[in-house]
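What follows is a single chain, given as structure tokens, in the form predicted alone.
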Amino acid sequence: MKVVVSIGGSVLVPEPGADRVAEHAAVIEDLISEGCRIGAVVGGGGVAREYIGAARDLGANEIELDQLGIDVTRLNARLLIAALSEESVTAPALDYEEASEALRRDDICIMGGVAPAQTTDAVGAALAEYIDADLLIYATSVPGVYSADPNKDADATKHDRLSATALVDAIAGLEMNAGASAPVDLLAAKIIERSGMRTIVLDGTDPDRIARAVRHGDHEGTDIVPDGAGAEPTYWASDER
């Protein structure tokens, strides 16, 4: 079973320290020991937003801000690599071909950002499409996809299940620029829609939630279900490896 896990920077490194990084690395290695092939994409989180905010105040343009964010995502990716076994890759993959080659060698694939104007949400979706993954998981700091921003709208409700088309519609009105924060961005949603990728958006602050979702499809987040797919997936790691 091939799985891509997109881990938000605020999830992996909510503050300087090693504990959360080590916990996520342990889950990834456990899943690999059970027969999964894992690609992980790491976001920039609060650290990236702080750098982007400072650079914006200094007059940097959006492309320069995007590049700064990419640099931070790759630093976070290196933290995750440092927590993995010595048999893992030694540096983040810089493009999808390099990531795919690592997976073909049965290595763990770790990536940060790839190009300006593309968030790590989109990188996760593109990597999943590129390697023909069975499952894409977004491990975010929120429980799933909401009807509105729950931090701004008290009436916002969480979607338990959405089609990929409905996901695109749900987030189409969100403003996205360097440092923006949302469970999944519009480009990622469109890649998910075109690829028919089974996707889960969940609260990944406890990495065991990622493991349960991969092993059994057990989660309290939002299922993004491709058009024409059955109600229940049939390829969880506990059933087929």
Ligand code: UTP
Given for the second form:
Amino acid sequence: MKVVVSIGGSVLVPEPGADRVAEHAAVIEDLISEGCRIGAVVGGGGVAREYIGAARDLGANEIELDQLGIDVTRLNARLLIAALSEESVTAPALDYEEASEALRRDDICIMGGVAPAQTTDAVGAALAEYIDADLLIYATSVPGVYSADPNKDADATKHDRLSATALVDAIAGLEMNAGASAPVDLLAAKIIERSGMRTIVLDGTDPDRIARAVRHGDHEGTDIVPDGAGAEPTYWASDER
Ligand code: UTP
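Following the display of the form predicted alone, present the structure of the form predicted in complex with uridine 5'-triphosphate (UTP).
The complete assembly is shown below, putting the previous chain first.
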């Protein structure tokens, strides 16, 4: 089973420190030892926001800010690599081809951002599409996809299950609200829709939740099911993991 895990920067590195990174690395290595092939995409988190804020104050333009953000995602990716065993790759893949080659060699593939004007949400979806993954998991700092911004709307409810098209509509609605941050961005949702990728959005602050979702499809987040998909994947019921 091929899985892409997109780990938000604030999930992997909520504050400078080794513990959370080590826990995520341990989960990835456990899944690999059980036969999974894993691509991990790492976000920039608070550090990226601080650097981008400082550079904006210094007059950098949006593309320059994105480049800075990409550099920070790659720094976080290096932190994850540092926590993995010595058999893993030595540096983050810079593009999808490099990432895919690592997987073909049976290496773990680790990436940060790749190009300006997007976020690592889209990188995760594109990598999953490119390597033809069985499952894409967004490990975010929120419990799933909500009907509205739960920080602002007391009536917001979490979706347990959404079609990919309904995800695009839900995210587009959230992004129309200035300041509301969707757990997955619109470009990522569009890639998920076109690729028909089975996707889970969950709270990844406890990395064991990622392991449970990969092994058994068991989670409390939001399932994004491709349009026309039938029952859940057979690999969740079989020994093939
Ligand atoms: P993130 O993916 O961490 O974005 O990339 P984010 O939306 O701030 O993260 P979450 O989802 O809330 O955790 C950090 C920044 O890096 C740039 C963007 O500026 C992004 O905001 N970036 C990242 C790119 O320009 N291209 C990429 O492929 C990835």
